[in-house]
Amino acid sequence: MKADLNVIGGRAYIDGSLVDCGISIEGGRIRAIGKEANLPPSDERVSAEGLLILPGLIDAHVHLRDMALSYKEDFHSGTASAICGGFTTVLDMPNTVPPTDSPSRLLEKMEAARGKILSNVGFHGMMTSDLDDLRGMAELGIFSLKIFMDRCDWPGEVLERVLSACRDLSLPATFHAERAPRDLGRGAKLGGDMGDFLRAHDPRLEISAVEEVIDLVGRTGVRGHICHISLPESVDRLRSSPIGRAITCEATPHHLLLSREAYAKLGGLAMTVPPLRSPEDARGLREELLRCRIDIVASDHAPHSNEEKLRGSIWEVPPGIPGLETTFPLLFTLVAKGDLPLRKVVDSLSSKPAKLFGINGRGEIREGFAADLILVDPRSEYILDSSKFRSKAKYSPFDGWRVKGRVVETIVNGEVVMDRGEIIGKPGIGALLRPSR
């Protein structure tokens, strides 16, 4: 029996190895592995000579806006941004107009969706006070509860409630870990620079929500995880508690890669929370995800339109930075320069995220696995320039960045959808994700 497609003469990652074979997909699932005259005769045939087969990414933190923020993003731009650059799964988060909070809102965010995503999509739960809307959309399959420490006012016997009802439920509660900015009073509100910005987001408002979703965890026992970790204390605050290894946590490329020097040169482009640190601390979490201490790599894919984030007071630029179509190939570049090991990057971007968010099946080239792989040219080298970006989003810190590794090829559920640059998958190929628990 003929398969679908048969992807040959490169070398696919698998178990941890790089090795030369072919990858047969029927029914978009990887239906055998090996060398090309062992494998099924296919109707149709993908060279990937002299290129990468790695298991498609994974991005556990994205804001793919739409609804009534669609002219930042919407669900067909932001996915055609996630398989230019690699990724073949994207969980949505639920600040979204409207937030995500209810059964009925995540039905309406998914038929929003439905029809016009290009990669997998998942999404994320607003918190919630109403345990009856905390059940109905777990049974519609959030993928964790997003609690934003920044803004959240709720008080602490509620909080403990609604984290307990998420153990119940099997469902994690994930940490924007960041207490809400000082006020810094009336004059740096009506002038302000990135210092001020810099210093209404000190360093100690993160560590104080690390220690605090610690003990959360500690009393409620919902497994939790921490968004966008910024400070390498904060990491070893996490993993010298006693249950430490019972929290996850991500970090961005912008944290392991800029520091608080961008904002000279670029001001709101660069403008995240949390803010980029210092030198060091970046320097400190690269070494912190070679140890293992950091659990994956996230985007933070967060668009907003050029004009936003140009506007004259620091106050009134929104805080966000695009990163779907930059964060493999800065990543890869690390691997190229031997900074980092490719396993770790198909770990931090694959696989892990895979598992710790109950993704099955995905994550992994392995038979019987979903057919999501992406080749990747591993000596092409580039300069990232955002302007071309299928993003909405045309702006990034890391325009005019030399990177090495270029994704030439994305397949999702068994069919190519982008092919040297080009889009040719037809809108709503990619499919709405539901969690094992």
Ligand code: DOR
Contents of the next structure:
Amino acid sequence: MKADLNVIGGRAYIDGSLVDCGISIEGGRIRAIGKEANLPPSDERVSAEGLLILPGLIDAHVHLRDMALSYKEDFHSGTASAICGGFTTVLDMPNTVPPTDSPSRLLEKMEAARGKILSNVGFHGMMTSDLDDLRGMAELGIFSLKIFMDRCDWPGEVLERVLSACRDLSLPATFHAERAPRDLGRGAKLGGDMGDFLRAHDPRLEISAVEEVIDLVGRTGVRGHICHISLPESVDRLRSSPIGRAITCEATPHHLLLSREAYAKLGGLAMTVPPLRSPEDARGLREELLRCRIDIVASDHAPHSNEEKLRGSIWEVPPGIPGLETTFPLLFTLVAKGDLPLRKVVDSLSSKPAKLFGINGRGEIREGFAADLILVDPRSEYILDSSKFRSKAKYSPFDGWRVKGRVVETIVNGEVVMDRGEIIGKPGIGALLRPSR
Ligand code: DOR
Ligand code: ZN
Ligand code: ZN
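Right, the form predicted on its own is done, so what does the form predicted in complex with this ligand look like?
Entire complex below, previous chain first.
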């Protein structure tokens, strides 16, 4: 029987190494992997001559916004940004307006996304102390319950009760592990510069939040994941505790590659929380990634409008950096320079997030798995330019960086959705995902 599509002539990333082979796709899945002569015939072919065939990337931390925040990003623009950046699956964060904090709001979000998405999308749920809402969201299929420790004012026993309920539901808890910013008093509020922003987000606020996560996980037995870890010292606290070793964590490209020195030049455009730290911290994080003490890389794609990011008062600039279209080329450039092995980059952006969050049947090139693939030109060099982003957020602290490695084609559920920067997929081609636990 004929296959729907054969991808041939490239080198595919299979079980950690690059293999000369072709891939046959049928019914949205990988039907066969092998030499072209051994593949089932197909009328449709994609040539991957000179290209790498990698598993479609998975970003476990994305703010797709939509609804009342559609002016920042919506399901269509956010997933267009994803497929241009090589991400075939993204997990959406719940701090939207309205927040994803009940079954009805989750259903509302799923409905809003259904006909618009170009990549696969799953949802995280927003912290709620209503255990019926929590159970309802878990049943509908959220990938985690997100705890924003910077804005959680529940008494300790409430947080423990919620996390114990997550444990009983086999639902992971993801933590924004930073305590509420320090109050610098009236003077700083009226004026305020980047120094004040950094003082308000003292590193100790992250380290003590990480310690609290270790404590909470120890007491409740919930599966814990720490988002956007920004200090090697936080990683150290985590990995030097027996309970902490079972907690997974992620790092973003901006915390891995930028430091607070970027604020002098970029001001609000580089503002994010947790903030950019010292150059030594960024270097330390890259080492932790290399040593496997950081589990995955996630973009924390957090789009805002340019007007918002360019506001005069730092307290009025919303923190967040769009990252879907820069994450892969930035990391692949480290591979090209010999700073990171290809395996580390690909696994941290595909098979590992799939395993951590229970995204079954995706994240690897394997027979029977979903046909989510990207073709990458490893020799293409270019300059990052946010004015060309598909995201509505047309700014980036990485503007002007020379990178190597271009995603030239993206295949989602067996369909070519992006070809050389052009979006050819139909909205709705992405699947709404539920975890398998
Ligand atoms: O920089 C950030 N932006 N950090 C967060 O925790 C939230 C995010 C956003 O939603 O914009
Ligand atoms: Zn966060
Ligand atoms: Zn975030």
